[in-house]
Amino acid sequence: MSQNLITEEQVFEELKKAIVETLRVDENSITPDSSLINDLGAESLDFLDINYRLEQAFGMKMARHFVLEHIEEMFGEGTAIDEDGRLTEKAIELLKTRFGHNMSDLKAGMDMDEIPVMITVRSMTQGVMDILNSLPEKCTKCGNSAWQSDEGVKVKCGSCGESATYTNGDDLIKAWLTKVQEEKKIF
């Protein structure tokens, strides 16, 4: 379901609020096509912290692992990353279907480790809306569809209180992943 309690702008501005107060940049210097990584100076271990704050303040679970790790995992070791640690031309035809113009630079033979400062902050709202847009269509709980949006960025049932519960980002990674395998057939 595609839900309208929770804007992108909504999003845009929670995930600089994360971005502000894990690499103490200034709020200003954020566009949505800022890379994390060359823009704004992120490591690994601030995606950690930033992806903890966005699901403080949404309620939801982004996914752990990337979308390469999912087709390595679900369509055999090497389908995406070779024994080299470049990637393969199916990896990057399901790349740029995923990210499209985002990742236009993406080409096969690209080394795995070029693929982290292509993540802009644009990216990261898109992943948060896609899991905000698994909003079931009725409360788990009761069963009613009355939701409400909470403080802004929080979902919960105007009947019955209960916090909606969204797909997590892994598993939502990995159903487009056999959506796009069923129509492609790129495997």
Given for the second form:
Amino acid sequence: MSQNLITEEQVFEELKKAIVETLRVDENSITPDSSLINDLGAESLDFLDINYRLEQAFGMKMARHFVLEHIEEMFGEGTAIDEDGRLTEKAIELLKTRFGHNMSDLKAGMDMDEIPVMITVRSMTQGVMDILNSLPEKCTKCGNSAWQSDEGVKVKCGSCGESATYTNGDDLIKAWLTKVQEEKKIF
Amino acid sequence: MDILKDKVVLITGSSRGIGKAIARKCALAGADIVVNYRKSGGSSQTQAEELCKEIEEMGCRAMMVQADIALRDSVKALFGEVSEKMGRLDYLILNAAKAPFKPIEKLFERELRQLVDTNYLGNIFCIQSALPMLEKTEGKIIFISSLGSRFYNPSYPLGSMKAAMESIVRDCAESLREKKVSVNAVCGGIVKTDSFKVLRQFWDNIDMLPDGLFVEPEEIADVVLFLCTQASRGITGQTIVVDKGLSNAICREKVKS
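Alt. form predicted in complex with its partner chain, vs. the form predicted alone above:
Starting with the chain above, the whole complex follows.
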């Protein structure tokens, strides 16, 4: 069971804050289903800015690279994206495993540039939750399990004051990929 | 101050950051501005629109043109539009850049090609397309480089392209000499623009550099403006470093602590 003390609601609120500051959009225009690119006007640099704000707020590290890049790094160039920039069958199978089979828009042969469009406030919130859920049971410094959240959304050890140590986003994706590959042998 | 009155300045990638600061500075000096951005429908376009409005309020003409400099046809269309609507071009500021942040040995082939397409070929396409207009005005080309051209930055393959472009600046300064088109570069230190937001994700604790070693976009823009003026006529094929002394201060902070 996860030790995470931060609720999805809190993550959603922090993410909204980060989006408003980065994209200068009206807070009320942000819903869980908003596409950051299509509905809120985000561009690639904006994602990094939003990620940075989240990292500062929660004291963790978001993934620097998307799952497709990790696939190719692990299994070789061309395994997820063909030379024309289109997604392979295997990439689609993996994305569906990760983001749910109800993502009917995911089809082999689709352009890789269509993927970022699918990033929603909800999926980003989930990404943050995955990282926060990596909080170990015990403090890495004093070994006690006494995590508590401070005034905001940062977590500290109530016993020694050490900041929470989360697994970074890239390592989480890599671990997940390794696990899925062992189970399903997609690549 | 009307040093650049009736002159036309095109700044590639000027919806944000350093490009935007250069556009403002040139407009303050009285120039008409062409704001270029790559992607339509996103935050760049919104910012480009705001910038154009701001420039027009200063009493200058402003036009925004969407174009991806990596694409030759897109570049041709960009300069075609400038020629048609502005009728001339005096200064071409090569500022646009786009690159993945990864160690160079980890770049996929498509990323490598994109790196070269935008940051090397794209700049050359712009020079080629701008030349007919620049020859008429005896104009200037100014490339915006970064310290990555000569120093290692983590996960910054763009640095190698900046180095290549500084070399092109030297080449073109000579080959365009007869046409009286001058070519120089301004090499910026660490600037807190949007791309810094990327850099700090790959360079732990860079936020801890003392404020005095960060360059303001306006400080780079001021040197660009200087290069646009007669006062700089003796400078050719050079890259002027504007870095608050950062590159002279190797590990100064480390030594202190």
